[in-house]
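There is one chain below, alone, in structure tokens, taken in the form predicted on its own.
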Amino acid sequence: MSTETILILGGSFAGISAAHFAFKHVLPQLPKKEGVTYNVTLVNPSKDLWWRLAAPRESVSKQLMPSDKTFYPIEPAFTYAFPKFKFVQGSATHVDPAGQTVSVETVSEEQQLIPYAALVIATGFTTPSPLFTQTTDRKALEKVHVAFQEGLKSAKTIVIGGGGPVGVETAGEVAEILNGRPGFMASAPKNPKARVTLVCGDKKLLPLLRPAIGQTAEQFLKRLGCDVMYNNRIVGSTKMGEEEGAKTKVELSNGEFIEADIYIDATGSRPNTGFLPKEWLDTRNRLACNPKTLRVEHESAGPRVYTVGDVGSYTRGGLIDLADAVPVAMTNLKNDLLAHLTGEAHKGDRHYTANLKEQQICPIGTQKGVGAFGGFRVPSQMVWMIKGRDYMIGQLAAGTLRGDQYKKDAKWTPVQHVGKAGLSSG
């Protein structure tokens, strides 16, 4: 008896969703040969699927986003896979393309050898502040978010690096849950308790939008207590003591200094690549595919091996982008396996386009906040109701983990394979 296994490493959106559609589009098209079963394994650092999109405001109160709302196991969704879904809760520390297997650490410190048949890589980023990001279970991330609430009661002034989405929506939900919500025509919090400051590196806030959109985040943050500072980047920040309570100093690209209460790094993301090949990846350090098929074609990496999410090189980032990569990587990934398993020509590839449409929705506070959708501006009111009043919980979270988007597959045309160095169509 053997076994050929889909390998995904990697359990947040993108990781999860890449096991559904295996399930549901591929394995179920796979040949069925006496003594080969076919499995999906899937690793990840955390037992539970944290819905990081409600990070800046689960991170500021409990309160207003209970961890109940944002956690979810894993493991309950495949059920109905069950048993050739495998779960594996650790992290991946070295690929071995020649042999096709992937070196695991578990959570319980032990080590395993995976072999894989194809191979998805979903294992998405780190950000500079460990409010944004779970890099091990539930439990840790919530010490973390609770221990700065507690910060946050006492402290006067407080720093936020970045002025992408991350970083104007923590703002937002900082400067309201210390300053309060302003009244209806206020311009501005009328006692404000803290003194909130937004750096941003751009002449504008949220780069991917329109400057009149960010002008207009702008005032919102204002309302609340926020100041923008532009063309300024975080170049440092250095504690100034090791007692609980020390203030931190911000050190800016202008040469100016701010002490903070507390200081906030948004200022991006680190690709989690940091167990590949170097070869594998690009300038930037994410991990460089085909940015059609989404295959990672270095000669260095043996057949069928795949990304998806925002660790590849291929995207801006976000649910919408990952909802059109997946089934590309995923059918590209089951041409591919049955060419090899049957011997038969190459059913041909799909391909992925970039969605480069004006898209990017961003709450400011509880009430209000801006953002475009598919070239077009959207309202205050209406960003509101998309993703203010709770990130999008209630729109998404379970079907997310269920994989309900992908229970039909779209329509889609082959395009004739080109085989690549290091990639097998038979």
Ligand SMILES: Cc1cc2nc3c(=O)[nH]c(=O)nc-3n(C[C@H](O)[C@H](O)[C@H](O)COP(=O)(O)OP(=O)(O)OC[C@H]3O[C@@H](n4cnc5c(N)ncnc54)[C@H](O)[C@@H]3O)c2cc1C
Second form
Amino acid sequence: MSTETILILGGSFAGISAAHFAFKHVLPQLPKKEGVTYNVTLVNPSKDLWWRLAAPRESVSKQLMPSDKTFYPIEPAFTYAFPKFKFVQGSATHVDPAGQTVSVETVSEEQQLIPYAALVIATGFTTPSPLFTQTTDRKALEKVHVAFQEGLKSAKTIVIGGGGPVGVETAGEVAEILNGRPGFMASAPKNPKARVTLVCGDKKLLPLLRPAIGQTAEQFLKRLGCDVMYNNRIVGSTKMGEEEGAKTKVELSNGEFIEADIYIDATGSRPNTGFLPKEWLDTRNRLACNPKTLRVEHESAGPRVYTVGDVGSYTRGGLIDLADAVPVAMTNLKNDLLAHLTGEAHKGDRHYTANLKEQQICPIGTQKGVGAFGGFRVPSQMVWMIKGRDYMIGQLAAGTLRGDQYKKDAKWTPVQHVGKAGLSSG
Ligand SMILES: Cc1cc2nc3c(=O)[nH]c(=O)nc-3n(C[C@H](O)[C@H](O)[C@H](O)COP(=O)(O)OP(=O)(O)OC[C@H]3O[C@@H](n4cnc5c(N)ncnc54)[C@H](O)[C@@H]3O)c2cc1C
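Would you mind generating the form predicted in complex with the named molecule now that we have the form predicted on its own?
After this comes the whole thing, all chains and molecules, with the earlier chain placed first.
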């Protein structure tokens, strides 16, 4: 009896989606051979999917965003696929492409060596601030949020670094929780309790959106008592003491310093690629892949290695992009596996095309927001309806966990397969 494993590293939006796609559209089409079984193994440090999108609100208030709404156990979402679905709670520490195995350190600190027939790397990214990244289990992240909320109670000066969506959303939530909801027509809070400053390295907020939308974002932030500082980067931050509640000295690129009760670093992200060979990475440490097929093509990677989600070099990130990428990577995986297992001709490649339209929805506090979708500006009220009221949990969380959007696959046209240099095409 032998087992062919599709091994997926990372069990968040990308990894869970890839696993559902595998059960719905890959495994059913693999050749039935006596003595051969197929399984999908998903490796993730936490046994829960965390609804990271809600982090800006969850960080500031467990009343407004309780963690029961943001954590969802992964394994029960795959009961339909037992026993072919296996979940390993742990982290990949090393990939051996020659032996086609991955070393994993489990949550109980055991070492496991997992062989694969095909490998999907979906390990995403880590943020500089611990508020926005789940590194281990649910309890650990809840603790981070509780400690932050304690600190907020007495904070008078808060600095947020980063004018992207995470910085803007967080600034809005922080300012509203501290300074209160302003009246309908108010342009600033009456009695602000805290001075909140968003430091933006660029001359405008929200780089993916047109300048006019960034300006509206600034007005909405001002309403909540948050000032925006443009053309200024955070060049350093130092804790000014060991004790709890010690201030942070934040150094700006214009040479000024701000002494902040709380500093939140929302300046970008780091891909989780530390366990991969350096030569597989691009200049930004993302996993380099063919931007059309999503195969990892470095010759040392060997055959049947793919990437999906924000860890991959093909994407500017986000869930909409992911929904386009998962069927591509997983179809190419299926056709590569079929050719490898049957020895028959390759059925052709599926290609990914990046959707580069102006697209981003950004709540600013619990009442307002800005954004664009498919190149069209979205009014504040609509931003609230789509995302601001619950960060899309009601609309999307259960379906994401169940893989609803991958129940059916779209029609696609095969492109002639070109194998990796020096490798068999299967
Ligand atoms: C605060 C915030 C708000 C956001 N809001 C939006 C939004 O509104 N809309 C939108 O489209 N996008 C949003 N994003 C971006 C969105 O969160 C990402 O696009 C999405 O999380 C990418 O999913 P992923 O599965 O690729 O990676 P991740 O969500 O980063 O997940 C990677 C998973 O891999 C695990 N992992 C890491 N290392 C290893 C390892 N060595 N072995 C095994 N597992 C590992 C991680 O623990 C994690 O579970 C937001 C991001 C943040 C931070």
